[in-house]
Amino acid sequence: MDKEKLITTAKTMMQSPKGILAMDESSPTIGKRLGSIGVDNNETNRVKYRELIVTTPKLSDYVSGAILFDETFHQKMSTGILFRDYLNSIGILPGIKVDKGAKDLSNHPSEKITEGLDGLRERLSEYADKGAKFCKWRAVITIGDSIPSTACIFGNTHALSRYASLCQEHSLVPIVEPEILINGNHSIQACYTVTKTVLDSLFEQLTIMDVFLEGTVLKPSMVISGTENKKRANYDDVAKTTIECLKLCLPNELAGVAFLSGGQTDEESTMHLNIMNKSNKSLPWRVTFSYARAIQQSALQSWLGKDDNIKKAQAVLADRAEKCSLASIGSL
């Protein structure tokens, strides 16, 4: 573990006024995105779409790092340049999603456990050798009747801590992502309780595994009402409750926080982040974004798979990225 390298990378990832772009959709997930606009899910179209994203003018003004899927990490753009090399050339750190997805948790209906620890050390060695600077692992926690269970929380936070330790062994900054799903009719208070329990468990496990927190980035969900709740909390309440939860659970030495958008609308994801930063000027860690759909979705709808729409789609994407950037410093 090179602690100085980890600190340098984490500071670059967390530099103001930027955030992290999540463009690490698996092949099935990107297939759903492309299918929503009537575009076939083949490698040619995946390259074309992701090239549209990374070549968006001024993207590096708003984005410090980009999380890639394995295919994209090893893939060349139409110019013959590897995506990871192109990102480096424009000042965006290339990162890599390394988990193998959320699978059914045995003996626990409706709950998931993220797999991918087997062989991870060897995969991380290859990614580091090829220029990856950071990694991401996503756990999935569902709020429902009698869930999440202790088994689900412990199993996922333990896996996150083992992944983080392996990353740092290769001087790769781990993004740890314990996503509390927004689906359901739960209240913001229920979300707060679950989020606090999950974060407490996560940082206990990270401590047990001797994970270097100054070289670790947290990618949490916001504390928010379920999408089916008929009395959803407003922007101010979400921002206030989320920050309260983070202050209670997060060690000061943590490198930073980069929220997932997690099914929020574009407006919700930026307004919540903006209020957090506008109302809290002296937090011990930077609070920014690591969004996927909240940056990409409107651009995807503008593109529709047509070359003539690329510049229009890039303008939409740049606008979304800029708004997220402004929200990350409370200036939206």
Contents of the next structure:
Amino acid sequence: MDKEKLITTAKTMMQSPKGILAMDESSPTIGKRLGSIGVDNNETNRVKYRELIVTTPKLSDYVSGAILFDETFHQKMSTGILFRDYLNSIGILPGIKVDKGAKDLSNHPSEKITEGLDGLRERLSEYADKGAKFCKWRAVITIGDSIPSTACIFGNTHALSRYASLCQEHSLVPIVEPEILINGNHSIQACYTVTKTVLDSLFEQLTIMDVFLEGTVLKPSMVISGTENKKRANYDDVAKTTIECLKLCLPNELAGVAFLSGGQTDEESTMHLNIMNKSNKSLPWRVTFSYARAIQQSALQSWLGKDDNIKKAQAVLADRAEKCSLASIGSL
Ligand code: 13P
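Form predicted on its own done, so how does the form predicted together with 1,3-dihydroxyacetonephosphate look?
Below is the entire complex, every chain and molecule, led by the chain shown above.
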């Protein structure tokens, strides 16, 4: 583990006023996104869409790193240049999603466990050799009747910490992502309790595994009411409760925090982040974004798979990325 390298990469990822672009949808997930605009999920269209994203003018003003799916990491753009090389050439660090997805957790109906530890050391070695600078692993926690179980929380936070340790062995910065799903009718208080339990467990596991926190980035969900809750908490409450929870659970030496958007609307995702940063000027860590849908969704809707719409879609994407960037410094 090269600690200096980990610190340098993590600082670059967390540089102000930027965030991290998540564009690492697996092939089935990108298929759902393309399907929503009537576009076939084939390699040509996946390249076309992702090329639209990375060639968006001024993207590197707002984004320090981009998380790629394995296919994109090894893929060439229409110009013949590899996506990862193109990103490097415009000053955006290429990162890679390395988990193998959330699968059913044995004997725990409705709960998931993220797989992908087998063979991970060898895969990380290849990604590092080919120029990846950081990685992502996403765990999924569902709030519902009597869940999440201790088994689900412990299994996932343990896997996250083993993944993080392996990444650092290869001097790759791990993004650890314990996503508490927004689906459901739970209250913000219920989300707070679950988020606190999960984050406490995660940092306990990371500490047990001797994970180097100055070279680790946390990608949490915000503390928020479920989408089906009748009395959803307002922007100020979400921002305040989220920061309260982070302050209680996160060690000061952590390299930074980059939120997922998790199904929030574009406006919610930027307003929440903006208020957090506007109201808290002296947090121990930078608090920024690592959004997929809240950056991409409106651009996808403008594109509709048509070449004539590419420029318009890129303008929409740049606007979303700029708003996220401003929110990351509380200046929206
Ligand atoms: P969303 O911002 O769409 O939640 O995606 C972020 C992400 O990377 C999920 O793993």
